[in-house]
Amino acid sequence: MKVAIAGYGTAGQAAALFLSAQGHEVTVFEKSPVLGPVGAGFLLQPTGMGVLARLGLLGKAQAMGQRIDELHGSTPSGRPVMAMRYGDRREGCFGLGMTRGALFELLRDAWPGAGRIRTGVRIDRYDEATHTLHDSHGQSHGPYDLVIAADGAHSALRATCEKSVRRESMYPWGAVWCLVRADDWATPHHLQQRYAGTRQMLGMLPVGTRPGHEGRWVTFFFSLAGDAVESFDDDALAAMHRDVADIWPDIVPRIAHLRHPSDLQRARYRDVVMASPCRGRLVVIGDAAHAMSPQLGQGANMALLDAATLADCLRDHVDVDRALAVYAKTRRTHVRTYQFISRWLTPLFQSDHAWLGGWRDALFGPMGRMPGARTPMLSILTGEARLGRYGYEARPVDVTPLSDEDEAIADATPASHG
C-alpha cells in the first residue's frame, strides 16, 4: 500500500519501521524543519521494550539507557510514600530510563527511509472522499491507501475524527525539566521522587547516555501549575531553587548551575479521549489518539504498542477497513484502562486539593505492601494493567490482533470502563 504518516515522533517512527518492513511504500511528513526529539527523559516499560525487541533494537536501547529496578517516593522528611520494585512483579523485570534523543536516534537510524522524510510540512487536513492530505501551505498530497496520524498531543489531524473526540483538554498542571550530568549518582537504578503535598513534586530519573554528550545523565523534573509553567521566569526559577532546598536538599548541588529560565524545558499535557481512533482510511495513534498525564509514565510505551498492533492487524487482514476495525478493538481496553487510572491518580500528585496529599501519604505505603494491592500496582507501573468487564484485572499485554472468534465475542460483550 501507499501509506502516509503525519508526524515523526515515537509512534510515527515505529509505524514507519514496521510498515516498511512489510513492504508498504511509506511517506512521512514532519512539521518541524529539522528532525529531532521532543520531551523529557522517560521510563521505557516492559511493554515498550517488548516492541523494541521485535524490531531488533532492544540490545542497543539497553546500552544507551539506564536499567531501573525500583521507584521510590517520599515526603520531604523522608517518610516513604511508595516503594515499588520491578522484581516483585516477576523475576528479571525492570524498566529502562532513556533520553528522548537516544530513542529518537535509535529508531531513526534503524529506518533506511529516514533520509526521505518530508520535513517542514504541516499536515492540517485529511480528505476522506479522495484519500488525500492537505498541508498548511495549501498543497495536496496523495492519494494514499492508508493515512496514519501520529502528530502528537496537539494533533491537527485528530479533528478529522471530530465526532469521535470525547475529551480534548489541557491538564491544569505541568512541569519544568532538564538533563543533569550525574556520573556519580548514588542510586543509578532508582527513579526517586519527593512530594510536598499535592502542589509540589520533583524527581530524578537516571536515563543513561545522551547523544552528542559524554557521561551518564539524570532527568530532573519539577511540577508546577499550568499557568506557572507558561510564565516561568527569573523569580519562578529562584522560588524553585528555594523549594528544592526545602524538599530535597541533597540534590541542590546538582541543579545549582540552572541560573536562567531557559536552562529548563517546559512541559504541558493534554487529556485526549477518542471513542474510535479510525475514520475511513485514517487511523490516529500515539499521543494524538490518547494523550494523558505523565504520572504513569506510559506515553512512549503506548505509542510503540500502537504501532506494533497496527502493523499486526494490517498483516493479518487483507481488507484495510477490517484491519483498522480490529486494531481499534484490540487497543481499546488497554488504552482506556490507562486513561481511567491516569485521570484518577493525577490529582493525588498534582492538584490544589491538599487533603488528597495527606490521604496519599498515609495509605499508599501500606497498600503497596498488601499482597492483594501490590500486584495490581506493579502491573500498572509496568504497563500491563487492564480494566476487565467486571472491574479490575491485571495480565500481560500482547500485541496480537483478535481472532475472528474473539472479535465476535468482543462485539457481544459490553464495553469496559472508559
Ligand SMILES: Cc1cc2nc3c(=O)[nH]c(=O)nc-3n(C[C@H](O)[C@H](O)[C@H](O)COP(=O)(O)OP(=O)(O)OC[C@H]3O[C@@H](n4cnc5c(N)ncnc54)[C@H](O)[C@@H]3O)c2cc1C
The other form holds:
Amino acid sequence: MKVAIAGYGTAGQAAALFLSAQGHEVTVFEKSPVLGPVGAGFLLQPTGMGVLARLGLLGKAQAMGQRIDELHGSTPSGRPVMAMRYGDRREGCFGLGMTRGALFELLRDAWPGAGRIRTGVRIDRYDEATHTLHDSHGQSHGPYDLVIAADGAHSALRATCEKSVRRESMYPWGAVWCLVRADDWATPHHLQQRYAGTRQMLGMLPVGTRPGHEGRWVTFFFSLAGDAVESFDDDALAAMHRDVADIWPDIVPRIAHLRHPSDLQRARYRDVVMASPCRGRLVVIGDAAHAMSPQLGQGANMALLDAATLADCLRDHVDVDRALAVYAKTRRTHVRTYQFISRWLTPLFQSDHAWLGGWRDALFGPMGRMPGARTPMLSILTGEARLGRYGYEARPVDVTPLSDEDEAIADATPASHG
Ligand SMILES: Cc1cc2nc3c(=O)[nH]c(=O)nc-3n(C[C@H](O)[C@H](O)[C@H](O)COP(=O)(O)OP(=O)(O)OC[C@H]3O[C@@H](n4cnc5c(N)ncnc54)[C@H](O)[C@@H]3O)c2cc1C
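Return the form predicted in complex with this ligand of this protein as a structure block, the form predicted on its own having already been given.
Below: every chain and molecule of the assembly, starting with the one above.
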C-alpha cells in the first residue's frame, strides 16, 4: 500500500518502522524544517519496551537510557506519599528513563527511509473523496491507500474525524522542564517527586545518555498552572528557584545554572478523547488520538502500542477497512482506561483543590502497602491496567526476550541497568 504518515514523533516513527518492514511504501511528512525531538525526557514502561523489543531495539534503548526500579513521592518534610517498586509487579520488571533525543535517534537510525522524510511540510487537511493530503502551502499529496495522523496533541488532521471527537480541551495545568547533568546522582534508579499540596510538584527522572553530550542526565520538571507556563519569565524563574529551595533543598545546586526562562522548556497538556480514531482510510494515533496529562507517564508508550497494534491489524487483515475497524476495537479498552484514570488522578497532583492533596498524602502511602490496592496501583504504573466490562484487570505485557545481540549491547553498559 501507499501509506502517508503526518508527523514524525514517537508514534509516526514507530509506525514508519513497522509498516516499511511489512513492505508498504511509506511517505512521512513532518512540519518541522529540521528533524529532532522537542522536550527533555520520559519514562518508558514495560508496554513501550515490549514494542521496542519487537523492533529489535530494546537492547540499544537500555544501553542509552536509565533503568528505573522505584518511584518515590514525598512531601517537603520527607513524609512518604508514594513508594512503588516495579519489582513488586513481577520479578525483573522495570521502567526505562530516556532522553527524547535518545529515543528519537534510536527510531530514526533504525529506519532506512529516514533520509527521505518530507520535512517542513505541515499537513492541514485530508480529502476523503480523493484520498489526498493538503499542506499549508496549498500543495496536494497522494492519493494514498492509508493515511496515518500522528501529528500530536494539537493535530490538524483530527478535524477530519470531527464527529468522533468527544473532548479536545487544553488542560489547566502544565510544567516547565529541562535536562540537567547528573553523573553523580545518588539514586539513578529512582524517579523522585516532591508534592506540596496540589499546586506544587517537582520531580527528577534519571534518563541516561543524551545524544551529542557526555555523561548521564536527569530530567527536572516543575509543575505550573497553565497561564503561568505561558508567562514563564525572569520573575517566575526566580520564584521557581525559591520554591525548589523550600520544597527540595537538596537539588538546589543541580538547577542553580538555570538563569534564563528559555533554559527550561514549557509544556501545556491537552485532553483528547475520540469515540473512534478512524474515518475512511484515515487513522489517528498517538497523542493526536488520546493526548492526556503526562502524570501517569504513558503517552509515548501508548504511541508505541498504537503503531504496533495498527501494524498487526494490517498484517492480519487484507481488507484495510476491516483492519482499521479491528485496530479501533483492539486499542479501545486500554486507551479508555488511561483516559479515565488520568482524568481522575491528575487533580490529586495538579489542581487548585488543596484538600485533594491532604487526602492523597494521608491515603496513598497506606494504600500502596495494602496488597489489594498495591497490585492495581502497580499495573497502572506499568501501563498494564484495563477497566473492562467486568471491572479492573491487569494484562501483563509480553515483552519479547532480548535477542542475543540485544542482550550483549545491554550488558555492555552496566550503568544503564545496574
Ligand atoms: C512534560 C511532559 C512529560 C512527559 N512524560 C512522559 C513520560 O514520562 N512517559 C511517557 O510515555 N510520555 C510522557 N509524555 C507524553 C509524551 O511526550 C507524548 O505522549 C508522546 O510524545 C506522543 O507522541 P506522538 O508521536 O503522538 O506526538 P508528538 O511527539 O507530539 O509528535 C507529533 C509530531 O508531528 C509533527 N506535526 C504536528 N503537526 C503536524 C502537521 N500538521 N503536519 C506534519 N507534522 C506535524 C510534530 O512536529 C511532531 O514531530 C510527557 C509529555 C510531557 C509534555
